[in-house]
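Encoded as structure tokens, the following chain is the form predicted alone, with no partner shown.
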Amino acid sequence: MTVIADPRLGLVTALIAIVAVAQLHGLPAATAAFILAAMLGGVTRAGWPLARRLVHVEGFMLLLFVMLPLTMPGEPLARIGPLSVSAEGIALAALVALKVSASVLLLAVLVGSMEPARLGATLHALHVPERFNRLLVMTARYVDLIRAEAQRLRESMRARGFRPRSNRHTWRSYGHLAGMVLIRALDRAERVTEAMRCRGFSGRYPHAAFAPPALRDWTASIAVAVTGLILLAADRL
């Protein structure tokens, strides 16, 4: 469930809100943005899926809390051997983590798990160039198939007794694996192109027209966008 049912408004609103969050410089404003995004996620009743996405993101954020306090100069809070933990590094890591987490929440709540075909129709309705639209949709559609192809090749290597080690044979085998994945992806692309031409593809996807956005969607979109701009203005004061 998304806050904004119309995908066009949801995508534009998410872009505005995320750009506003990315420009925040203060911890209070970033904290408020994260809290508001989490509250927005609670409104959609999508707590567990959002929590799973945040778990994946926070794993990378932990690296910031490990590296930035040790590498950024500033007032030392503690010492670990020859290294010092700076207060500025901790503050910067917290700021980045809050902004990234808030952006992920906003994107998940406002856009949700939009399918590639619906995303393509949304971008077409927003007058995104057709070439970019087609490239994005085809990439989103076939990346899982190419990943599955690579997984099958890895399983066939293990069935033949391959065990990865840090030696020349292992790296040569991985190079052959990457080359085979690229070759099969190229063959698949050629077959898909020929099939699309046989079905009369002329360079543009047929898209059904969207219904006008409902008043509820307009209200939610304006509220989210204005809230993001207010936080940005308050952060600049």
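Rigid core here is just the name for the largest C-alpha set that superposes within 1.5 Å across the two forms. Positions refer to the first chain, counted from 1. Worth saying up front: this structure is predicted, and the values here are computed from it rather than measured. Compared with the form predicted together with the partner chain:
- After superposition on the rigid core, the Cα atom of Leu27 is displaced by 2 Å or more between these two forms.
- Relative to the superposed core, Leu70 undergoes a C-alpha shift of no less than 2 Å between these two forms.
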Contents of the next structure:
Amino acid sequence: MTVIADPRLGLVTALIAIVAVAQLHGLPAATAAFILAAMLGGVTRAGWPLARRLVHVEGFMLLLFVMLPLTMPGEPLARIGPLSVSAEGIALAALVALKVSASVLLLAVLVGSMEPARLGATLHALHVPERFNRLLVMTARYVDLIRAEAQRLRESMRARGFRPRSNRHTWRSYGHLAGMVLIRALDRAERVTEAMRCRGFSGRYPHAAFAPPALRDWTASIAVAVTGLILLAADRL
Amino acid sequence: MAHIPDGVLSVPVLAGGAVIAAAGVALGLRLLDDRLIPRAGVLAAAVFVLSLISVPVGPSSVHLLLTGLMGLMLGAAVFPAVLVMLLLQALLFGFGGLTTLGVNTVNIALPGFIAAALLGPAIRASRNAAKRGALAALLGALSVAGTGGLVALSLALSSSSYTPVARVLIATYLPLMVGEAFVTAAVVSFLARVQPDALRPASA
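Can you swap the form predicted alone for the form predicted together with the partner chain?
After this comes the whole thing, all chains and molecules, with the earlier chain placed first.
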């Protein structure tokens, strides 16, 4: 469930809003952006899946949050042994955390998760090059299938007593697993190509044309984009 | 770890990344004719799935990048393939970012492309299994080291306050280098025995 039903408008609006949020320099504007994005999330009643996306912090983001307060020069707030915690460092870490979280929320609320065919049609409507689009749809289509295949191979490894540990046997076994998955992927690609040619594929997918976006979508899209730009302007002035 | 989210990097770094990525993607797409697109797409899906496996290395565990291997199998098409994987991660799962797509594509694909271009001919021509394994391990280690260096560089160029973080970040890539080297060596030896054609970009 997203705020904007039309996927083309949703994607473009998300891009504008995230570009604006990503360039904020001040804590007040970044806080406002985060609160507004969270309110949008509340409107859509996204709930748990949305919270889980937020919790998923990349490894080096954690590193950034821990190290910035300790390494940035500035007014010391507290001392931990030889290290001092600077106010400037905490402010920068908070700023980055707010902007990153607001961007994740905006992407989830405005674009959500699309099924591959719809994503392909959306990008086609936005004039993304045809070959790139075809590559994207192909990858999106086969991720789930190949994941199931890899899962079966891993289960059969487990059934034969394989336990992953930090040793060369494990790495070689995973190498063989990867090799097997890649060989099967190549065979599958061969079959898919033949099947497409057999059915007269002429180099482009027939995408159904989208209906023009509803008035409600335009309103929501303009409201979000303009709010983002106003925040950016307020931040810079 | 290689995926920088929105809201961290500065505009010149983002723009520079986007320009280099666009050049790489354009080059890669030119090489992909209609028959090769399914091959590149399904291979990208396979690498995406394999990168979800967590491989234990010492006390930690790592997720493989396999970009050196992709460079070997896809050539310059590694750029569009990596961009596709990043875009799907951002749009279908909400990881990574939209504004950082260009920088992340360069950080991940470029080292794999360069390392494979340098080492690929020797790996394909090698008839000695031990030498081939060693070259493939070097391919994996170099491409990961390149990615670690580029991620650190993107941070350091964005703001001088990120520099200490960037230094520590490079150290966190060491376990991945070890895992990637051993697994890449095993994959390449496996493919060389089972289906040597898989190790070249265009088998059609």
